[in-house]
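The chain below stands alone and is given in structure tokens; this is the form predicted on its own.
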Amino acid sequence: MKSIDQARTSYLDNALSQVWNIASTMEKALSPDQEEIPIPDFIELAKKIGSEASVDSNIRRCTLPMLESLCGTCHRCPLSETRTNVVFGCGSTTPLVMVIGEGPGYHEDQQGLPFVGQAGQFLDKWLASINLSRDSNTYICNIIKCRPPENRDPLENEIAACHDYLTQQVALLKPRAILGLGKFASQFLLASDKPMGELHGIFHIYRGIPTICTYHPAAVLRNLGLKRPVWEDLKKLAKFLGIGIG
């Protein structure tokens, strides 16, 4: 049985294809000699429209400060009972890049800010190496806004509970590119269950925005052998943005 999202996507794909057919028929009647253009694949567009339509209407009307305030009182999942602070996000509100990680850790939960621990310091160095900074041209957040107990992996229901917040953040910030960090963020952004080894370093599209994923800074701290692929991924991002390497 199809999920509601799958059914919505299928319906929209069908509708868009029918509109294309009607427009093509009319155009053919007006210009018989014009070469016929095949029907495009509307699946990705249908997914985007369907996903946007499913966002809570109260959230969809929010400005960024309103969204942060709403998120700060959220009780959509059990993590609200164990958090110290909601970790909404921080950085430039007109970013070149939006960095999206997995979830807050201990230090983030204590301070209410993303990536402020050892992994965050490491991330700041990565960004500086390609002339990016959370102080000037980068916005940083996570796919979930509350810390899972003992820093365990986020659960599906927790990711789903935060989905609307992240969707509206992206819509409001309109970054030129997204950098996804770690397995859970990457699999969520790319709608894939492939391992990081297959997902990193390749540009995809998330909500109409070019998206590249790489390993999480915490994973690299545990395995320094990952520094090389991360650097290659960052260079690809810098090249796409047309910025120099620091």
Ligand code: URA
Second form
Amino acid sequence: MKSIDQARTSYLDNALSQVWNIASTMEKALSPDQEEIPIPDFIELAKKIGSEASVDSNIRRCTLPMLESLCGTCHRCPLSETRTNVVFGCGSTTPLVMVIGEGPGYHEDQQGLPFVGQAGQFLDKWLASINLSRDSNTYICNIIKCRPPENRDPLENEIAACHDYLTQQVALLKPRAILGLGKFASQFLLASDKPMGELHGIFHIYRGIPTICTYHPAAVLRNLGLKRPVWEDLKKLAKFLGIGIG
Ligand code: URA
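Could you output the structure for the form predicted in complex with ligand URA, given that the previous block was the form predicted on its own?
What follows is the whole complex; the chain from before opens it.
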């Protein structure tokens, strides 16, 4: 069975092809000698229009405070039953960088703020090393806004249920770059199932924004050998932004 996304894409592809056919029939009638231009492949365009149109229209109209309050009462997935607080995101509302992690842990769930535990303190040091901070020029959030029980991995339906919030956050905040942290955020943002070793340190585009991913601070705390590649990735980000190293 086709997914909703596939169905939407083929519907749009079909519609665009029909518009093309009408336009070329008219063109032919107006200038019969003109060479026929073959119908273009509309699949990529249909996918793009489809994914933009798929954002909930209520969410697309929200300002950041409205989005935060809407998200605060969200029941789109079962994590709403077990959360203490929604962890929407925080930081500069005109950020150079938007940091996107995986999802809230115990401390984040308790306080309603992202990256406030041990991994968060480590992340603050990384940001400071390239003159970024959540108080001045960085916004921090996660791909899912509610804590999974026992900090288990986020499920596909949970990530999908939260995606509209993330999309609208990115559209409103318009960061110069996105820094994705860890396997789940990276695979989601880069639409890939490759391992972190292949995803980190390379710029991609997510929703029109240059996006680079690196290892999750919690993973680096478990394996200090990852500090070096993280530092290389952070330097690439700093170079892209034209900011100094602290
Ligand atoms: N890990 C994350 O990915 N996000 C947080 O907010 C905290 C820990």
